[in-house]
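Just the one chain here, the form predicted on its own, laid out as structure tokens.
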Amino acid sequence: MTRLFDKTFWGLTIGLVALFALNFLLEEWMRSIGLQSLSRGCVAIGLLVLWRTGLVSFGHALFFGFGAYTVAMLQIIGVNDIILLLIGGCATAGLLALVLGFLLRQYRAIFFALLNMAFSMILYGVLAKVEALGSTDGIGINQVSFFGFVPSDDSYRPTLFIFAVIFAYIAAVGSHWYLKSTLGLMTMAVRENEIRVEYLGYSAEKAIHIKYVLSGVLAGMGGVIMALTIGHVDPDSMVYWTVSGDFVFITILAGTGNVGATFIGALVYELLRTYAFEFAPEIWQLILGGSLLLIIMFLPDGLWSIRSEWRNRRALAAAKSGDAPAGE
């Protein structure tokens, strides 16, 4: 029981509290940047599943994007729930994820990247030239119900966003008990040496199709919660390459260590990328890339590797003056 209730599941669910408290105080270009962040952060903790498995792919807006289209598709034939739109979302995400890992598990490093990419632009062509599909202009997103009560239109984002930050929540928790399973723990012997995983009985292909059907529907959950918030798709901003880059973008921020990293890189890279284009509208790719530049130089493990210095810091120094248990 303590395995699964750690220091990693009490500072999601403080996390959880406090945006609740939050929402009633954010202005809503902040909360907008808040959903935004949820919906960015739940597409890296798939990404992070597939990084600790040795893996990196540039190809996740081709499940975003589904799980985003997927949304349009059901309120065209009248389902307008937002459990059963999320539902659906994971539901296609997933499925697909599932039908491309038996190709996708056989190829590794640079092969299995680029292959995510050739799948996901094959998306954004179709979608690009079926007008049924709202072709290079999308489709609107109508707002929504939650268990059928239809909020007033003042109370629908703060409502939006309770929901949003609930399905994060279920998410980061669901992946970090995930890693924490035997299953979980094989990612990285997978990465390590998966010669020894097949000794020891368990296929490692079949470890990565698990661990790429789970990152697909975590990138469907992220494109849901994308579209309900913008209020639109198109597959220029859910489906391009460039979209997947964002992802990757955010998972090299966040770094590995801890799943609630991610939610941290994807708010740091949205206010990021939000004042970068407000004050140097004609610069702001070059001071996005400045930065991953740095933080790939000075923090080569992500946000999340300052808590892990900062620790190390103060036993160093407890150690130096003797508080230290003897034996350590």
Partner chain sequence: MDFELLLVILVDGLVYSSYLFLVAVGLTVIFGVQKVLNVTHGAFYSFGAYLTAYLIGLWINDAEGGAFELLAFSLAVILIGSVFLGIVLGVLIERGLLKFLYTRDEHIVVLATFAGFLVLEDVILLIWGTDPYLAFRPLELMGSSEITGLIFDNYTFTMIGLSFLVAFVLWYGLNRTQFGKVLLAVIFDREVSMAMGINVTKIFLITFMIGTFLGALGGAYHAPIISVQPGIGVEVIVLAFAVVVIGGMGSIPGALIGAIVVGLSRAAAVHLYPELELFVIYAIMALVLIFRPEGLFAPIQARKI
Given for the second form:
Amino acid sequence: MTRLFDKTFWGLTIGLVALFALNFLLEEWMRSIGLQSLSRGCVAIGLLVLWRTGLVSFGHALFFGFGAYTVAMLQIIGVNDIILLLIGGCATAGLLALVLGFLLRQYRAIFFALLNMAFSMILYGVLAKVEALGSTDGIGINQVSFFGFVPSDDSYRPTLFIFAVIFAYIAAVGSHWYLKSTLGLMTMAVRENEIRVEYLGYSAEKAIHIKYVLSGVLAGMGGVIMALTIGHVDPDSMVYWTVSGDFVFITILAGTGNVGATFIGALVYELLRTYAFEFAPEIWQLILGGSLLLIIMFLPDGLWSIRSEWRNRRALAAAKSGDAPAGE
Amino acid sequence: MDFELLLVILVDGLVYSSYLFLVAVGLTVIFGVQKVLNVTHGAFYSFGAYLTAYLIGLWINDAEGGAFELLAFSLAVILIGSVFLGIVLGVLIERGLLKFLYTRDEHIVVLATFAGFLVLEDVILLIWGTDPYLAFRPLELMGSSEITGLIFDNYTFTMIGLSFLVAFVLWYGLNRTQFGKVLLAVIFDREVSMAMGINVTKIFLITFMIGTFLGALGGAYHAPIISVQPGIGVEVIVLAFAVVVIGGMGSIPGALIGAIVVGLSRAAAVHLYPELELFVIYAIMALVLIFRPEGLFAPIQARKI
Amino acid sequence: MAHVLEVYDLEKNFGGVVAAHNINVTVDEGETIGIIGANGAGKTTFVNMVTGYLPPSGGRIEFLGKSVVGLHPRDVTKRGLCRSFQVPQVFLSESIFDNMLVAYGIAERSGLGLFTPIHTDERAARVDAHLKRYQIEDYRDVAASALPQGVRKLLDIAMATVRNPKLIMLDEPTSGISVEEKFGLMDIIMEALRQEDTTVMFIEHDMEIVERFVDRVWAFYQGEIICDAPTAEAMVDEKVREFVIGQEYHPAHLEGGAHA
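Structure of the form predicted in complex with its partner chain (previous: the form predicted on its own):
First the chain shown before, then all remaining chains and molecules of the complex.
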């Protein structure tokens, strides 16, 4: 816990290197699955941060879509480098989260979830009507340059993949370190007991606001990666409420114990979705929904909960065998 | 603004309001009693619509006979089909899913019902396939009327009547019957009701069946005026959320008011600023959450110190 | 001696109910105050107002010579006035150590410092020393939800003292604790707070505890303080005996009991 360079950090770094190497072996359809997992994984990390605070958003497609459409809008005005598009997407999504955060930080539980959903559906309603952005048909995204470098058509997707991996890695490590900071552990504190947080001398609402902005930036990043991956943005696949539902799905699938697990969850989701759609197109939603139900029923907080429960019992047993001062 | 336009907005708005109310009222009943925001409600709607469209297509669309008999028959199909679905799906979801989740976090329960919704949507596809179903006959039989140059199907007017009927029956059942009294006690304080010897498990099951029936009825009654095809449930559930949140989650008069507010605003948007059509509903939802998070008609809450 | 806390003409109404009326009190540095009174007499409301949880309907509250009315609890806390709770307010699913770690993290960092890792060896050492002071170090890694009530109470107070407050208000530190354990628990608390050089006020129903640990008693009755006197005097005060402690109670010092 003390060190920044802990198991999770090295795990993520090994993942980074492994993906670099894999990039040469992957077939294009696998790379697409990888890119989409990285994109949704970024959003799910943002949801993980909120989830640990006890908040669930049923509307993070708002920031995801905002990031994705920022790419489209920047391209319209001629900006076409990946780093500028990424910064633009994260910044606009983060700014939106900052503004909405002043309001949302006052809400908890189902009200927080639904207010997020309402905002995402407002954006959906707007985008579905804006002709300049293609309304319901959406708008195409052009190939981009990478710090000025324009790869050949053959190497475009592998290059995009490398960059997406790096962005996701930065997001994951940054979030992991954040969660170990004082502010990061305040996620838990706010979820468990806001009164205590106040009486320790910090504003629970402010803590929530910071987390909300962070989750907005991460969702914006996911949106940018997705827009570049698919090469197209449209309201139904970027902003509709079912898109938000998918993100929460991944968060549950992965559990909230570990940032790295989120990407594995995103990958599992992507594979589940792809294969279910491929081999059982009539029942792919059934398979998806069924797996979600199984997880909710049998692995409520992911594998992590089993681990901490076990640790707890051991510690209590150790304390009881010692000399307890004010025990029962 | 001229009078004719106002009239059109009013009529159009009320028709849409009744559509929304029928969809949302079951959702609010279930939330009121069980505190579950039930996403599977969207699938109940689809089931109702599919079953009705299928049966009307089978028995009535090409049938010969007097208009009155065929209409009565259609109505019977709608009603009996919805009751059937209310019992089957209600028991299935409440006993098979929700029963295990009452102690869990509310957002986990929402997600579980979301998962249930995904499953049921595919079950519908497995039963009825992907082709659209049309149940146009009842609509044809009732004819249409002209109001200030615009043609309205008479069938849509009966929806307004049905909405008020449903609202009245629910109000009566809740406030004037023994079951309603028990229900109010459970809504007010679940634990105390249990201590008083009320069988909360049974109450939950019955309420859920009623809610399911209402969802199915919404879909069934709409079947003749829409093209019944995959995806109708997804669209409906999010609208129903908006109505329920605006009116106050768990409040029946709230659902009525919410539906009227949303219906009229949408009609106004459609006729005055068509580009705002979708936007306006969720903007109202957001505004209500901002200024009155408990909704326009908040149900009474038990105080727990 | 300097006044730590001064309260003038404090009033609080909930609708038509008077929860505090005409409260005028001062606390000196190093004093130990015991707040007694029946349930609903206004004791916790008083603590809630002083610590910023409830706004008073009228009157002044000054801590170290400066008004604290209108401040958030977090700001009152930062000025060095802390409290514990009748029902311990801890992070239930976390270990005692992590509870204290978060408490220290919040107390010691602000601004961008909040982004630095919460766990440092030096801070861990301070947490462990703090746990030792409250004699709960054996439970270091047990989740707060699994703790015995007494330990959880101590954790609650330990968390309230991470800022080394000047004044602490304890809301019924011994409620929910068995009679045999009460004195032991209070010994630990008072000794720790003495080491931390903190002035103490606490709400208490057990008069034996009051007599043993308290210098001065405030007796609340229907939102008013009906007696503000040294402990020995308060125990024989007619109004206190009639409205708060009951006529049948025999103060320890009249039977030769010692004042701790």
